[in-house]
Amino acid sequence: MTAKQISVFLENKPGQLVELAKTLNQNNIDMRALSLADTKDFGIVRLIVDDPYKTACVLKEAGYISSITPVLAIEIPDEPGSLMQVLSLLGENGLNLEYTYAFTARKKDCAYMILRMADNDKAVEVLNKNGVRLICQSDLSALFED
């Protein structure tokens, strides 16, 4: 029950983001979702996008060092304290949560976090079994339907 991260690492000057997203532009290739982390010297941009495969692929000819991780993406109520209380729940059952970044949707009253876990296995019990419900990779494409 994860869905496919890519992670893309880029030299940190101006304009090395813009030519990713050319090169995904000119492949049709959809971003979903982005983070950014930067140091001086280069950026890890993260990606979940409507093909993983496809763009790994696509990364690989261009000449991008990227790789495909596994995390999970989680819907919440868009409300105060939803975050709070997942990543509460995730705590209280001992999970450390590596890092996490939002994405939005289509769908009205609802929000949604990428998590990338330690351990996506004892997460994705922890969670099903509090009713956090949990969006797989084929499940994503349904989110941006109209």
The other form holds:
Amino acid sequence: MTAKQISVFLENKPGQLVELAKTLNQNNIDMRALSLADTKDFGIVRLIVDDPYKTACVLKEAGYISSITPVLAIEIPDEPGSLMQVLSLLGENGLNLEYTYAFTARKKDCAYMILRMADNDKAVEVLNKNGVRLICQSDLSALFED
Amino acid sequence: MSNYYQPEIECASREQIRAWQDERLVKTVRRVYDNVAYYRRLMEEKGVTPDDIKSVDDLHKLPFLTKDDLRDAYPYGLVAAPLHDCVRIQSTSGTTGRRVVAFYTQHDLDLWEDCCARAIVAAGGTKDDVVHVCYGYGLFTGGPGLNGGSHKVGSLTLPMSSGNTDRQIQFMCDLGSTILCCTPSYAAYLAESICERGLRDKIKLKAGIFGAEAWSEEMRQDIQNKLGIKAYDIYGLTEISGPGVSFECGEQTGMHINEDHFIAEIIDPATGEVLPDGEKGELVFTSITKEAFPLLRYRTRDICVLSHEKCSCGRTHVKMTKPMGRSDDMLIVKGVNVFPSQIETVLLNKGYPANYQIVVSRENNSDKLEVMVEMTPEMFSDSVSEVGAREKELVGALKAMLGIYAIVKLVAPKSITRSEGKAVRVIDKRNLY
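What would you give as the form predicted together with the partner chain, now that the form predicted alone is on the page?
Let us now look at the entire complex, which starts with that chain.
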């Protein structure tokens, strides 16, 4: 029940991100979401793409250091308060969120959240029990098609 | 005008110096041959016996000694006096792999401290001075050497050791320090801090004795102007005793080598051939008065020039220039000896590839050591804090190995510059030499 996020190591200096974007572009990789965590020296780019395995191969070929990280993806109503509800659930159950980012797709009235949890399994259990719609990688990939 | 601690020695005639050297060299060679198996073997390998060494003219017949020999013979292999006569150990920067441990009898400490006393008096030190020593104390020779020298002179000695700049400046103001002893980069930092705080009028410094690392003439001018002092250079190495092997006089045109204790030669580092006066080459020392740890023809790896030209200060001992470079890959960072191989060892131990680059720079007169390490798939994690923790762990391991703080930078794979396929390991941006 997880999505396959691509995490890429980049040095924190000018031109690094554009190089990565070029590589993805040359290989026709479609990005749905991007989030960048940075420190003084380096950054970690997190990507949701149409084909994570192809992307991993492409990046390896191009000399990048990257990994496939299992994250949770949820679909929530695109309206005020819906994120708060999900976060409250996690908090009330003592689940630690390491990072999160959001995106929308063509599907009307829906928003998507990527959640990186300290304990994915437990989070899945809690979210499922409370009727939060979790989507898996094939659902995510399908978002690229319509 | 000039001040001497031991005028009869410091201003002795060249004939007298030569006579001392001849006699002491012959005795030392005989003694190490008889007492130290390691020397005996080296000499036998070269086909030399003590009978072949009749004067300084025969010095070139003796084998060289290198840091590798010191490592091979570690810890007791080169000690020439009974251990029960030894009273002190000093060591270079506490690093493994290349550790040098030197032994001293009371006699050896005395002569070392005499050498430091000569440097302090040459810088104008007297019984009325307050000598502020902020070289590190402990295994490092800087603190103990100048401390002992200051005692010999009879100056009031402040054993401050390194660090805690606030306290350094406060003591300097409160106790009226007149002579400052530390590394030139720390002196420059102190100078800046004192000026920033508007305390220039509150300090009574008149001179500084700065050594243990390379510094430029511009840096000297900067320190002199900011502190209103005269800045003297001092040179030494633990293997030979410590600071005070040579020191500057008021002329500030080179450092007088204490030739009654140490014979200096300049050699071609590639061939080992002795070069004539005035030529640039590697400095080699033979200590001729030490009991516990006398070294014969020890290769310092420092490149410099010797000059026998008469000095206006009245001292007759030969002068050496500041070191102009190294004949090996050793770096001196913040006064501490750093070998790239030490950094490599740490990286390999921690599971990193030996793909690294060392960048040394100087910011605000203070040395900065950066180690660029190429990221590997094994080391990578999606979590910033995990990568940060790995970086921190590496910093800790480097500190333990080198004794100084190094900044670790994780860089992209294959991003470290390679020239003709060979990685450039060290970039020194300081332009020291």
